[in-house]
Structures are given as C-alpha cells and as structure tokens.
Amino acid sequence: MGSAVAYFLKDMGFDGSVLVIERDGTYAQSSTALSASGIRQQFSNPINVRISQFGAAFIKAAPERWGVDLTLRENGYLYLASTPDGAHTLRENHTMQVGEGADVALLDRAALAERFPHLRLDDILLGAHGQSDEGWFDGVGLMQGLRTGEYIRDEVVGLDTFGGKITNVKLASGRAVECGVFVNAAGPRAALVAVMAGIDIPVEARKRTNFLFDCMDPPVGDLPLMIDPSGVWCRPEGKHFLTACAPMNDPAVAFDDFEPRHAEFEEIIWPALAARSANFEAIKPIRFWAGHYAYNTLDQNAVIGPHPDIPNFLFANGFSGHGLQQAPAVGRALAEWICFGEYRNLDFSPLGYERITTNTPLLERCVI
C-alpha cells in the first residue's frame, strides 16, 4: 500500500518528497509476500467491484508500463451456494457485478457439470463464475513495479501532532522526519501506529495457512478458484494445487506469529475437498506457510482516507485478505487526495473512516 500510494504521487507529478518507511525490507513476512495473490470481481458492494476492475486492468497493463508480465491468469472465481439463502445471495450479488460491468456468469447444477465434470454437485443450487478479469496473478512482480521514491528500513515508534495535523513521525533509529501528509501503510500493524496520533482502528492481526498439495489424479482443464460451501478454496498452481481455509477460531494473533496451523488440512480442507472431487480424495502437502490478513473487525472491509479530525493522517488498512488486488486503486486515491484534496476517478467516501466512528459497518453478502 506504501509502494502503491508512492507510486501514483510520482505518476501524477507530485513535487514533495515521499518517503516509504518499512520495517523489512526483505519483505518476509510481508501480507504481500505471503498471500496468495488473487484477484476478483465478485464482492456485494459496487466500490470493491469498481476498485478490482481497476487493479485487473493495471496487472495486465504491465508489460507495457514495466515490461513486465504479472501473469494474470484469468481462471475465474467459482463461487458455489448449497442453500437457498447462498443462492439468493450469489443472484442479488450477480445482478450489481454485471451493472457495473463485471464478467460473472450464473451457473445451474447442469451447466456446472459440464463446464467442471470434476466437482461433485449433488448438494448445490447455484454457482458464480467469474468469466474474465479474475484469477491469480504475481503479486510481488507487483509490488517490484510499484516501488518507487526513497526507501528507508526503520520503524515508526511516535507521532508528534500540533494545531491537529501531525507533524513530525519519529523512528526506531532515533530519527524525526517532518511530515506534510501522513499515510498509514502498515498492515497488520495498523492499529498499533494510529493510536500514537491517539486514533482507535479496529484492525488485527488475523493468521491463515496456505496449503500446496499435490494431487494423484489431477482434474484437468483451466480450473478457477473454487469457493466451497465449507469455506475451503481450492485453486490450481502450476502442477499443484493451493488451499486454504477460514479456521473455526479465529482469534487475534501476535504479529511474529507466523506458525502454520497444520490440522486444518487433516481435519478441514481434505475432508471437504474429498467430498467436493474424487480427483482430491488422494492428495499429500508439499508446501505451507502462514500469513496475516489486517482484519477490519468491524465489516472487514478497508478504511481509505482522511481522519476527520487529523486531516493529514490518511487510512490505507483493514482490507481483510483483498489488499494486494485493492493497492492499484487505493494507492491511485489516497494520491488524489493528496494532490488534489478530492477523489477523481473513484469516489472511495463509502469506506471513509465515519463508519468506524458511528459503528455503522459496510457489509460484504457472503454466500458461505
């Protein structure tokens, strides 16, 4: 998000200085290194719709403003509904992502078979595939290209403000940087930085393990990014596959708590993989590792621009799992503002920080 905001400065002709302050510089334990790099369309709400058009469009503009392809593999989301309410949901959902102009098509139990003969589908109602502008793609090719300006490697540890605007960010190597505008950037770490300006966020620290697995009798064929009813997702990733799942306890983790949670395979994703495919009855893990979303407790959704009060403190955090996909859009916003005091291509009001203040969440429907 830092790289992506710096970027877009420069890109529209920014004369300040902008300075990207990381903690590693290797990007290890990055959300951004350690996600799994996904891109989609299919959201309830027509700003994340609007915001992953934007992104689909930047990652395949790549080669010819880096020379760079990101790989965008446009497989497409799979959402399935096994229940009436989840397929009322994906109906609802569908006919605001095809008003704005998404590629997502409504699937019956018979066109299902046909386009996925892998899947068992006894139990479902209703799919949701996304035909064009989702899949996978490199997120740290990404992230390459949108480095930008001066970095250091250091840590914000202080925020001095006066006359309500901050104005200078202190760091763990002693140093003071005077600061015009503020961005907070910093993932997982969100709410840790705004309280030094005195500023509650509802932002956490949430683990998930991705799982590659090998496969004895693979499905063939160009295979989305299947959602299962369970919550499992399952994707191909050259001759392996990727999953992972929402764990049913979900608590805050520390923010060097990068353990994998092993028995999710065992006892969440194989079982419900297993019943989705006989392809996966027979599988093995080959790889694993967690990463943290910055999980917005309140909707999980992001919270983008000004503080109200500090107007010079701009939100970049809580996205929840979808910050990679979102950082093109976000990091073209929050450079508007700053250059222009206002949004200009899209209005990112509905995910301003207000809604933390009045505790009025802006919800994604889920169909799982």
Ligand SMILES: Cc1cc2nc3c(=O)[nH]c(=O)nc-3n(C[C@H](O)[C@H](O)[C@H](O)COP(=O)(O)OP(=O)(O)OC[C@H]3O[C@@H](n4cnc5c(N)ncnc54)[C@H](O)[C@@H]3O)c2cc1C
The other form holds:
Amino acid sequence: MGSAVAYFLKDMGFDGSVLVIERDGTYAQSSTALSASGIRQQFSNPINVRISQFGAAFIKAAPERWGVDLTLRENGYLYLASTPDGAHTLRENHTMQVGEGADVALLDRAALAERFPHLRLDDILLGAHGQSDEGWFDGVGLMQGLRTGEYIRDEVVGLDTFGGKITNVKLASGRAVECGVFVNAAGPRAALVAVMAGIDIPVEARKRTNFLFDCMDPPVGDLPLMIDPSGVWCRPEGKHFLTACAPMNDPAVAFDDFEPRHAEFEEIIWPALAARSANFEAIKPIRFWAGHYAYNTLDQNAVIGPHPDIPNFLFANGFSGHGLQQAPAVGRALAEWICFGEYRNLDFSPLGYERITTNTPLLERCVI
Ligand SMILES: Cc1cc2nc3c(=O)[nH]c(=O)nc-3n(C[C@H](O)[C@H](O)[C@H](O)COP(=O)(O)OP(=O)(O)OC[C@H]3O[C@@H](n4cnc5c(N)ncnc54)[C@H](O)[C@@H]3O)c2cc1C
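Now that the form predicted alone has been shown, please provide the structure of the form predicted together with the ligand.
Now the full complex is given, and it begins with the chain already shown.
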C-alpha cells in the first residue's frame, strides 16, 4: 500500500518529496508477500466492486505500462451456496454486481454440473461465477511494479503532533523525518502505528494458513477459485492446487507468530474438499505457510482516507484479506487526496474512518 501511494503520487506529478519507510526490506512477513493474490468482482458493497474493476484493468495493462505480464488468470471465483439464505445472498449480491458492470453469472445446479462436472452438488442450491476480471495474478510482480521513489529501511516508532497535525515521524534509528502528510500503510501492525498518534483502529493480525497440495487425479478444465459453503477455498496453482479455510478459532495473534496451523488441512480442508469432489479424495500437502490478515474487527473492510481530527494522518488499513487487489485503486485515491484534497475517480468516503467512530459497520457479505 505504501508503494502504491508513492507510485500514484509520482504518476500524478506530485512535486513534494515522498519517503517510504519499511522496517523489513525483505518483505518476508508482509501480507503482500504471503498473499494468495486473488482478485474478485464478487463483493457485496459497490465500492469494493469498483475498486476491483480498477484493480483488474491496472493489472491487465501491466505489459504496456511496465513491460511485465502479471499473468492474470481469469478463471473466476465460484461461490457455492447450500442454504436458502446463502442462495438469497448470492442473488442479492449478483443484482448489485451486475448493476456495477461486473461480469458474474448465477448458475443453478444443472448449469454447475455441466460447467464443473467434477463437483458433487447434491447439497448445492446455487453458484455465482465470475466470467472475467476475476481470478489470480502475480502479486509480488504487482508490488515490484509499484515500487518507486525513495525507500529507507527503518521502523516508525513515534509520531509528533502539533496543532492537530502530524509534524514529525520518529524512527528506530533515532532519525526524525518532518512530514506534511503521513500515510499509515503498516499492514497487520496498523493499530501499533495509529496509537502513536493517539488513534484507535480496530485492526488485528489474524493468521491464515495456505496449503499447496498435490492431487493424484486432478479435475480437468479451466477450474475457478471455488469457495465451498464450509468456508474452504481451493484453486489451481500450476499443476498443483492452493487451498485455505476460515479457521474455527480466529484470535488475534502475535505479530511474529507465523507458525502454520497444520491441523487445518486434515481436520477442515481435506474433509470439505473430498466431500465436494471425488478428485480431491487423494490429495497431499506439499508446501504451506502462514500469513497475517490485517483484520478489521468492525466490518472486515478497509479503512481509507484522513482521520477527522488529524487530517494529515491518512489510513490505508484493515484490508481483511482482500487488499492486494485493492492496492492500485487505494494508491490512486490517497494520491488524489494528497495532491488535490479530494477523491477524483472513485469516492472512497464509504470506507472512511468516520464509520469507526460512529460504530457503523460496512459489512461485507461476500467473504473468503
Ligand atoms: C494468506 C493471505 C492470503 C491473502 N489473499 C489475498 C488475495 O487472494 N487477494 C487479495 O487481494 N488480498 C489477499 N490477502 C491480503 C493482502 O495480501 C493484503 O491486504 C495486502 O497485501 C496488504 O498490503 P499492505 O501494504 O497493507 O500490508 P503489508 O504487505 O503487510 O505491508 C505492510 C508493511 O509495513 C511494514 N511496517 C509495519 N509496521 C511498520 C513500522 N512501524 N515502520 C515501518 N514499516 C512498518 C511491514 O514490514 C510491511 O512490509 C491475503 C493475505 C494473506 C496473509
């Protein structure tokens, strides 16, 4: 996110100096490096659909812009619903998504069976499948493309405020940097940085373990990223498959706790996948890693834009597992705010901090 803001500031011809402060230049534990790098149009809030529409267009234009193909595989996400409530939600989301121009199709059981014959569908009432601009891409490639300008390896450890503004950023090295605008792009550590300015933000580190598995008898065809009603998701990754689940217990974890939850594969993922497809009965994990979602406990959506009382403190926080695809639109929006004092392309005010202070969640009903 920090790189995305810096990139768009340059793109817009911002004439001030821009500094990205990064405590870990390897990015080894950043959400970005540990992400599953998916992009979807299937959200329940129009602002998130629009954000991802720009994300998809930006990713697709990478060859012309950077001479790099970010290999967007537009196989779509396939949400499956097994209850009348779930099917109703898919229908409601679909109406809104199509109204926003998203290319999403509803598939009944017969249509699902024809399109994805490997799936066991006895319990499934409805599916929603993205036909374009939805799938997965080279997430690290996106970050590399966005990295522009001046970076220093240091840690923000304090913020000075004066007259309702951030004036100085204090770094672990002892250096202090004067600042006109401060963007909090600290990922899962966002709350640690916000509190340096006396600000509370309900963002916690939540652990998600991703498993790459080998399948003895893989299903054939252009498979989507399938989201089972159990919360388990699965998609192809080269000749293997990538999968993860919503954990049964999901506490905030320590910022340095990256121990994978191995049991999730045996206890949650494998039973759900085997029940969904005979092809997933014989599968074996070959790699796994844990990363942290920057989880917004209010509504699992991003918090973007200025703090109402400290207007030069900007949030780019709380992405709750869907931030990589949002980086281009968020970077552009915050750069607009910095350059022009307003959003010019997409109105990000629904994602503003005010909903935190007024306790008005913008809940997302289309989750993964
Ligand atoms: C397992 C997993 C799967 C995911 N799957 C998807 C997906 O399919 N699609 C999608 O869109 N998103 C996905 N996400 C979410 C996505 O990866 C994140 O929302 C996005 O990468 C967030 O970027 P960020 O820049 O906010 O955070 P990060 O990438 O975590 O970057 C924050 C940076 O801030 C630095 N930092 C923190 N504190 C300080 C400080 N005090 N001083 C200096 N530097 C500091 C950190 O070192 C870090 O490098 C997933 C995340 C995980 C963990």
